[in-house]
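Only one chain is given next, in structure tokens, and it is the form predicted on its own.
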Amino acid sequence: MSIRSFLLLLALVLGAAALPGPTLAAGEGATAGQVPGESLGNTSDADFWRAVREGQPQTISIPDREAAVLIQSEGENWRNIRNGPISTIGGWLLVGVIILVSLYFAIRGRIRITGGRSGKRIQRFTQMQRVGHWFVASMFILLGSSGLVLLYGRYGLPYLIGKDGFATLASASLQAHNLFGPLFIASIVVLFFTFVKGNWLSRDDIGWIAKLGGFFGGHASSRFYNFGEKNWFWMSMSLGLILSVSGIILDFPALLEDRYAQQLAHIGHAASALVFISVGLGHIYLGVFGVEGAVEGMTTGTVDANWAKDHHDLWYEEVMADEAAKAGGE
């Protein structure tokens, strides 16, 4: 083939694919961007997006659960619990306790010891115990203030210190509640033992339910323990169990791959906290400042004999039958 052939049949084949192919009109095969076949194609969207506004977790090829749900739409609604019931609800339980107290201190004032102190101490609690209690008092409160400024502080607090100052407290609250959360589960474990003897529910407890404990007037008999301070003890221990299992969950969230259980178990554990500090602000009030003679138990390990005998009259009888006992003994 000669050169002029050549150039002339290379002329002729770009020409022919620079001329437009033949146009298929609606209906000869045109798809109008459709997928070809039975398939939906872009009529599916509407499902597709539906399921993953739902969370409906899809195909992926690595081994991570979460990673197939591209929208977790339970994350919302765990927003709006915890920022709504959560924090509205639990707000209102301890102003309505605080407001409570204040007025059951204003009507009544300080129960005193009845004919004042007879100088005899009885002993109610050993070194042991108090230094259980106090350790897990002391938990108590840091882990509830910190949890509290976690809560609650992004609405006050950087009004009066500042938002840098806000967000060096609120770094702090986290760390601390991260930390010592743990050592709160050991006492836990260790004041149940420490404790679960005499805290099993009597039948003398009935009396001192009807008689609503004295704290209104009269006399309410009761042995080592009342019925309030079991009631408080069987709290504890329950709210202290909630608040340590989802405390683990969500210190170590790869022990469940789950966000909804995270979720789930962050509200409970905001929920059981906010009751747990509810009522411990009416044992602290109660221990420290309502009832004459009451922390001296937990602070020198014993009591004055007419406290006894206001308050646990059946386990002073008990007490001083034993110390007859033993003086006859002798």
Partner chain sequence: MSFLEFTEGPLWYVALVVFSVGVAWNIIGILAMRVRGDSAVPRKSPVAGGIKAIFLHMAPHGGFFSRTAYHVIVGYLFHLGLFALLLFGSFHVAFIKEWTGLSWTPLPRWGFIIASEVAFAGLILMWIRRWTDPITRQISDRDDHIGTGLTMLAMLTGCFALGEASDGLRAVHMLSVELLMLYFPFSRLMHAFTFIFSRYFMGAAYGKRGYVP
Second form
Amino acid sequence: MSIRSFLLLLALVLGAAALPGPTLAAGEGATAGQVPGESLGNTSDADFWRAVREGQPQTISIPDREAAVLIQSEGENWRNIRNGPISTIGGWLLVGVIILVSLYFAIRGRIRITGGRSGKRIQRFTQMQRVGHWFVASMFILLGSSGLVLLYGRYGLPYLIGKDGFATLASASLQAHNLFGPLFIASIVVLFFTFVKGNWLSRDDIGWIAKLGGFFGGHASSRFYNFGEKNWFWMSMSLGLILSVSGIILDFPALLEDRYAQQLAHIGHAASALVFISVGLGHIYLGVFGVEGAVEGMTTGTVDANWAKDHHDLWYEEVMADEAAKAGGE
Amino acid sequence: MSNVATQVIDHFVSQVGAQAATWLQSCVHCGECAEACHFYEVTKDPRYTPAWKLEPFARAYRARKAPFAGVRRALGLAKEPDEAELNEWQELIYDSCTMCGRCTMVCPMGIDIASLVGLARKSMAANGIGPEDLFAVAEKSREVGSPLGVTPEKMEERIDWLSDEHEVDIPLNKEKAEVLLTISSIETMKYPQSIVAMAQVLNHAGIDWTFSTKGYEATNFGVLSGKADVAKVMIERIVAAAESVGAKTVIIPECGHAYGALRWTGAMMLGRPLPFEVFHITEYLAMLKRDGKLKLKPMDDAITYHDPCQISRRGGATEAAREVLDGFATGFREMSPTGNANWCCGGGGGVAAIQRATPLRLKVFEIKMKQVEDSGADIMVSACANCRQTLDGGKEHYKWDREIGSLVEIVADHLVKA
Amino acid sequence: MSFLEFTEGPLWYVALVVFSVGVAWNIIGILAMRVRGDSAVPRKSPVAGGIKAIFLHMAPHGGFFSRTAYHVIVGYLFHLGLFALLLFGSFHVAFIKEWTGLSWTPLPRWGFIIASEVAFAGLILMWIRRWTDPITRQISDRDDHIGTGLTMLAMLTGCFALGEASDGLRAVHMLSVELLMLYFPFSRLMHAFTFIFSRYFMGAAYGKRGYVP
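Structure of the form predicted in complex with its partner chain, given the form predicted on its own:
Every component of the complex follows; first up is the chain already shown.
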């Protein structure tokens, strides 16, 4: 950049700053077909502005590498994507899941245990699995709620609790979100290792898919985990991975020193979090309310034998065969 | 609230001093005590968590005695247990606690749960809440001098018969003696060979000793059942006997809780220091061995030692039995865990006398079988007739192939004849 | 008076008085009870036994570690994290200095964050255990959950206020800490003080017999 064009730019910026705020908005400050300043000479203003808009780094004399880019146009794209499609589609996704779950509950009701409880308890999840699950669950709640405040809070909360109130809440959410992030990363790794066994896809899953999981009537056979649960496992693991990596990039901007990577990480973080939360709502519904007797497996570690027969008949048979073998061996 | 429950609670809180108060108040409900309890270990029933066994009593303490108890009552925050609840708790205070004290080892707060169970038993027993059969045994001790009905006459008869049968000199009612020996009525009735063995060893070492019909029963079912009056009578009898023969030493036979009762709580129950020294027979044997008064033939059987809780963990005499076995029993090996951390036999603390607790007790024996089998021992000796009886019951039930014996008996069997 | 002034003024004084007087009253109330006499001839020193028990019970002994590892590890995570952030967090050091004039070197911010994460992980893991272990499910009561909940709340509001951006957040943190202090003397949280007496009394009683369990 020549001194001449720099001075020109400086004058422009100072001049613009002197104007009343709103006139700065895009498209209003400049008249179509006119560019400010001189259009003759050995520098083309068109070229100059193109260079600015393309975000080419120029020569600077301070160590901050980022300052070499005058306008990073992707910032506008990022803002548009975040506040546009991500927020909109994500929001509808959340609302959609809630409506879907409510509809399903209204039609199907709570899925009861066939023939009621048998009184016989079968060990389902180990203490380690239960602990891992609930730790991730508490992180899910803490990070999910603080994250939603950061993404959507601006649309309603300022009207409810005032701008200052929302600023306070947003600051609190940001701090909590940053603090709990690393704990989520650690716990999702533990969760992978404690739950991966039994979650590989197998041939039995085809039957389950064919019967639509028995969600709309009929009985779908499955082993320890059914196809839906396996999906949830792999989905939360991959989303967890994206959330973890992007979260680290966002938490430690100095790691990459790349604004574009930050923007990408942010978009990936928000999008995967929204999918995670949406599907998570379905998981919570089925685990806690929708299926009688399911939550006990994760609280006490045991489930009723009739529940096992209903939902995981192939696993139930394996357990019974093991028991019989043990009894026979003694 | 029923009257009986109020009386139990009144009694309980009246016993609570600074120690019990800190213990009742420090429990953070971490539940680790379950990991140490043999009743939990074999059933995995969380009701057998030691801290849970004290729950109504801790609640009563919070409502009636703890600092701010008045505030709690005023706000209706502390519900005292009623009679039905106390009756329901019999199973936890009596049937499923041997007061072995193992839970204290694992407690981060160092709570002496066994002693608190002892206090709870006293308050329940004072108001007639508890197992009938255990109470009957305690009453029998008061009336006839021994829990199994060994009256002074019967004692004399037994001693006569034993000394004839085994050709051993068993002094009874000597005018004066340095040492007073006591017995456990389980030995008198079930393991008389133990009495013979003790006599043989003491004679071998040239000790001036005697039995006395004034006080011979070391077993103290008053302590076990929580009947404080019976407990005191039993102690007073031994003191009277020792004083009448001028004994400076009293030996407790192979009986765990009898040792604790006399050695550690005797003076307190009596209200004055004991006028003699108290030794458990294993401690006395160890002393004799140290003094070179025991000449023993080596024994090479694969043998292990079951620690009676009240001798080892709660008695502090863990090393005595090992000292006796050391060098003489060449095939001796420890089980795991052992010593102060050893598992209880399941019949201590009076549980052996509670009929309805039998299935639970037998289940506990599974732990012991595994421990012994893992050690590779063929013989398990103990130094407590109550343990031995419980273990024998288990052996019989499971048709177990290992031998169960007594430390004194194997020592007597290996004395080098002069 | 602003909300912050209220929580750092009158309410703070009330909480401080209730906490200190309550804790003192509780301890004195216990120690004023009859100390059970024991005239048995000791085998070993009861005092030595009592002191030994205080240290011995800092970790499981007698082969119990593997059985209790979860609780021991998460228990220490929570307690160590809590002490570190409570005593060495720069805001806490500043607060203590303001009230007492005493001050010491605080942790750097990253150290404080790590301490907080450790404390949170420990507390959440302990709470989860309370809900998922059949033993603790059986024995836990209202007090256990209120105590844990108030501690969690105080830590959470502290974490919210990390940005030091708002008086409101500082006041909310103060309020939650004050709630915890008001609840403390009447609850099982008192174990923070009574554990030392509890261990000592047990150690003295058994040390006398020759073995401290």
